[in-house]
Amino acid sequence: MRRLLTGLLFALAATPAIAQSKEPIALRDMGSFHVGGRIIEITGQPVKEVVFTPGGVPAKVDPNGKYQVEQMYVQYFLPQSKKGKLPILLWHGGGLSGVTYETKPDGGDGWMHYFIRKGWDTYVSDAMERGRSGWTSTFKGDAMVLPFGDPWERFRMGPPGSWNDDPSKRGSYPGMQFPADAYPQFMKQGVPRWVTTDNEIVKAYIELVDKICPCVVLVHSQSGTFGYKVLEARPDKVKALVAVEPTLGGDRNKIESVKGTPILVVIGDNAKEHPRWKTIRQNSVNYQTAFKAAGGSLDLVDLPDAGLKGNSHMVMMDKNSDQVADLIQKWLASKGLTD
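Coordinates for the sequence given above, by itself, in the form predicted alone:
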């Protein structure tokens, strides 16, 4: 008993204060798996001699043979008190991984924690070619990584021309909710991405939906495109789509087949005026018009108009991320998806 108590006190002492501010998360199960992918065969390559460890004994390696590629990693958390009627799947944006929804760069709880606490069976994935899904040299083209300062302006933490390597000289939007001091931690989350792999990514997501759903799908940025494509492929299984700052809307020629699924689009601050984001936002506005004209339900919420101001593109990492999640939670409840 003394050893158990000592261990408990140590665990509490070692827990960051920010993590102690909320009720502990109780789960009935958790785990992970890979889904999707295919087997390819490599031929005609020369045998190589490889030293796997510096100073080790060389070994001959024949690179010819069959390989498993294009699989996707998924982790899941099933709360003890289940209140969401369906699982919720959290899909990240370009150059990122499922870490997007985990602990925020400033140490706060992410949306993964939020939805688990709200009683949703929560699935967080690393898209094919990202993170723990792994990548292969058989992808077409070169991998792309953004320079350190690029997302500051691209993701609307500061206006065009505001980046400076010196944080004291770096500009930001008035009232910005992204934690500026945590920007270096955010940039450590970046991973290489390709711009030629969309079809393979969508295929893996469809296999995940086939395995887990019916469900709610929540997408962000680049995965907005994937969310719409998966909805169009599986309209009977995606029962609601939440698109946070999606880069594109869906295919207007396919609205008739998906109009039975309610959609929520959430857009942060300064998007209406930004040289690039005003066009991206307009894509969603145009899709909303067509979707509603066909008799579907698509709610587009500009967060400033809802009283939530200062949000960057990385809404789920902003200081008011829980308030935005509350908005999403209330919308899901209004669609009858929670107990």
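Shown: the form predicted alone; wanted: the form predicted together with a further copy of the same chain:
What follows is just the one chain, with no partners and no other molecules.
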């Protein structure tokens, strides 16, 4: 009887999720393109004969010659009912790709869905060297990826020392919003990265901004740095910057030329006391102080202070990601960027 009751309760609990149909998405257009990049030349290498497909016809491949490198992939969705006054560009963090903003690891709708549904022309890109942007062996140094357990603590899903290969023994922050069961799916989103390619990454982002903007740029983690650098290069084109858990602030020597652009910095939970993240957070606090002293508008929101508790570094994948997006949407509206 107890078993039957449990089964019945489960069935009842499951019904709303199954019955709940999503709001449809109507697009006036969608598509993709690559921007930027350049042609390099390689010389003096021997011609190879390569069988591309086992059992296939061998083909001669001359590795010498010119190569297309350093371009960046961008996918866009233009809602039929446009309500954002400018396009919004979503830039991901290190070791990841634009997938960051797509369906969440737990299967829920991501920020890409959110901003499209709110009527923003939404552009999601893969940073130069990652994902569909391609990569080249001519980058300096080795590509790196994080071991399976590493981001658990690095991205503040659990406190230092909380990782355990056995999920049942894995610690997490109280009230953690990152869906623990979806961690393996999150780790499938990782792509190799270099640590020597910032200039080429920024160059490609600038080419994107020159093509699409004026716009809003939303950045995360590593791309916080890129967001500030691109704002400093194109202050007339980046009309608002939303920096989610950025690793750095901007260049304090360049504030005078960028202070006309309002900035929102969003930081999750458990950052203030964290041995590493408190330093990272302080970069934004220091930049905020200087930015405001110069007369600019920079709002720094620690999510727990806004009533949103338990957020990890991967805010857009957390269970309450829509609530955080609501906070960003309201801020954008307050800056006159929505219809």
